[in-house]
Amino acid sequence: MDQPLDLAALRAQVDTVLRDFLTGKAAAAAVQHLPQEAARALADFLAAGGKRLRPLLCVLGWQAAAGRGPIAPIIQVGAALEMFHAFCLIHDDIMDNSASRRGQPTIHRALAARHADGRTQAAAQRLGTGTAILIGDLALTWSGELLYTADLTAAQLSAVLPLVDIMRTEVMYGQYLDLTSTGHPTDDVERALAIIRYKTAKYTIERPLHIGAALAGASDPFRAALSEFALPIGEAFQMRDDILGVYGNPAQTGKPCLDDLRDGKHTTLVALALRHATPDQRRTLSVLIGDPALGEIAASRIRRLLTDTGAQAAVEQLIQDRWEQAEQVLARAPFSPPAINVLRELAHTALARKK
């Protein structure tokens, strides 16, 4: 495919696939006298927003490898990746006990409120958590169904399935590293980078590009070239998220700016601050970060310390270094020119974003 991709049109097509699929699931549930609420809650979650970055990168990987033939199956594979992402986000919000996502209550909070009548608050919260876990499980199951029904050839399916399996495994390991590090941040920058690599860089950028390229029949060396671009951009993408999680405006990001600090997330930003802090600064950060009752005044104190230790500037430099590394890859990559242009645009937009 030699023409530039219309990203807005691609997002709309992915959304149509997801909407039609979940409408069908709700209708089938009604016929079978099963709860339609599950499919509708998932549809509402997906309709609330999202950058659809993974589906776009899947199609871009296909285009970068000079994919030919109908694009509809590629878009449906991208929709399957977005459905899997919904599973990840729903379970992630439960594990982090997050109150909001994309400016709206998280699914477990919304379901707890919906079923609160006649129940104690604790019972409603347990129900909200349990039903949200099940809806996340449905998203995982249905992501597989979308993949298997995407009208792929046998060769395409054979090439893609191992990559999907690897992607799922990597993100679970990344989430495990994140959970076991949360609440006990240290100056271990290498561990923070390992969390970023497995939870974000590979999952968000590298594997969607690999999957799209595999659909076009790309070779292993071609996928290796994609990795050279994807991993630094993915790491930079998460570092930008970490900065926004502390300094961002909730009205723009759709998430509170205290959650990461209250949870004590082991981010590169925090690790660098602890590494370069004076003894007094380190003691203050160790006391405040991870305090579940952290308020805005104390959070402002943390932000000043993150700035004073040079951690914020250091992370901004790491983001810039990785962008330049990825730019050098694009300058010599064997990708189709239209794909290179869009990859560059997407990377710039992701790293410069305010939300």
Contents of the next structure:
Number of protein chains: 2
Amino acid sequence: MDQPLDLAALRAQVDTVLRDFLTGKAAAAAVQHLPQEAARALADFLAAGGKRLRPLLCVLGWQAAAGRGPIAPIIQVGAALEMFHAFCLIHDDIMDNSASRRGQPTIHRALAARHADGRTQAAAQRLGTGTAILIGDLALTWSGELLYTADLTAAQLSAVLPLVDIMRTEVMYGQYLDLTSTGHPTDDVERALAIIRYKTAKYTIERPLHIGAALAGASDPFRAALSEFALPIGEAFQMRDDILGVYGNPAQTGKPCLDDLRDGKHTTLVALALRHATPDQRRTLSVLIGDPALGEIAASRIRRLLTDTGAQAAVEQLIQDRWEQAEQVLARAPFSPPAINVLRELAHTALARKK
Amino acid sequence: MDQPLDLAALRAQVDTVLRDFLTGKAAAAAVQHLPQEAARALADFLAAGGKRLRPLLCVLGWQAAAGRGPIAPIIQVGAALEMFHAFCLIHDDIMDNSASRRGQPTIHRALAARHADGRTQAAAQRLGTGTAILIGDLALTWSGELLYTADLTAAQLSAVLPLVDIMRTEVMYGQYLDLTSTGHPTDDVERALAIIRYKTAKYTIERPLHIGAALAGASDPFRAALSEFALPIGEAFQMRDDILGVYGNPAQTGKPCLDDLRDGKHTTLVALALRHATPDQRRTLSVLIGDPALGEIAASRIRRLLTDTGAQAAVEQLIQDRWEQAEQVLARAPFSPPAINVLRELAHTALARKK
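Having seen the form predicted alone, I'd like the form predicted in complex with another copy of the chain now, please.
Following is the full complex, with the preceding chain placed first.
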């Protein structure tokens, strides 16, 4: 695999694996007189969008480590990572009580609406949440099935199982930190950075690369080199997300841009603003951030304060620093040259994006 | 392994594996400055009770199939099943909005109380639910880790992974059926039986036995013989649970005995009552069952109607029939004699129990 990867073709291959797998699950449910709703809702969710970043990075990790042999098993492992990601998003949307995702109603909202007939609103909401929890649980289970049916060698399977487990545990802990900090943002920038590291940098970038590299039999020092690239890029990726969550255009991002502020997310942006605010500014931020009824006028005030305290510029600088750090790693990394080019391009797309 | 199993000793061994595993997880979290709350809440939950039925049946399935070699890996697989069961109960309690389990507040209630300081009641409840969803997700992930770190041979691992996956998917579908039927019980006895089959008979009895037998390298016909015993016993086990859910003594069962009626659970007991009720009785049952504010007086009326329609006696008869069917299977089964004795005794304990 010395050719540059065709990312669009890879995405399509991952999507085919996911679609065929879920079509099979829906058919199996029909045969057993079990509800097809779960497999179908999951297929719709996956079809509605997503960057397929984790599958691509998995294949890139394999290519970076000069992986040889058929690519189909690697793509299926990538599909397993995307199925796991669907699990994460579905459960996160429940925990965050989000209304929309990828421009569509979130799964728990959609299912509450589907089962509204003959139920009180509270009962329909509870059922929507319950079925969405189960669909997430099925996605988590099925991500495991995609993994161990990927036609891996025994050596590959035993190399990736522990890594997949570490990845799962890390993102769950990241979400745990995020959840328990939300609503109470403070000036604790280190905590905000820890959330970013576990919930995004490790989960979105580092572990998918590690898993791909493990499939190619990469050594520990090789994995460490991947981490040196992945962690700064992953942190910067999430900081870009946090900025878009406050300043982004909902028509482009597909999610309402007041949610993070209404929820009182403990982001680096907010922590830095609180750290550098005057007492007056801090009071205003503390009153406004986390107000579930926050409107557009108050949001504009917050945006102005995030800018006035220098927090927005500081986060842009942190993104820039990490980007440069990652570039330097790529310049001397032991990765295969075609992988380096794609990683550089992906980093650029992820950090300069508007959605 | 030709000696009868010491069930109390086995339970203790399973508990030691679980306790050591979670102590390790809490210590690892502490080192990484991650919350220890998740591992600790899970350890407390497991320590608060439970029959350890699935681990015992896993070991029994292995013994029934004349398993040879060290028992420690089999016990660890049993512990993995118990960890998975903790996941199921934690998520089920959220979906059912249950207040207590094993005589203690459910995890989502306990965590809501723990994080109440400085939050509105609604925010604390949302956080309790969110962290409990995550603790369930961690339990599901860690059940996988217990499985593949159990020191199984490659042949054992590849035999059990698909079975564990089938088990997981079945119980999730069973819960899906249960959840979407709850609040709207009808006279559809077949649907009630399907819920029982997927949520209990397969999950609690059949699959743990299959998994144990697969660890001993059992053949397909051997597994089929286990199913012939397991499915009737499992169905009877759940019917006993449904009766206890209505007529049981909360001091003995550890759960409030009005929950099933308040939720409007679609049980065989209720479906049979609705099927055999007079129009008057049906009207009364339909008004009372599923009323979230149901009190003890109305519950007594329901109990009387369940008795008067003959539903209670019919369910007792269904339990008896299945018990006898399972006894007949044991009389001619190819299982090892010590396993047969314990299976007979377990069936007796499970079906005649008062809690």
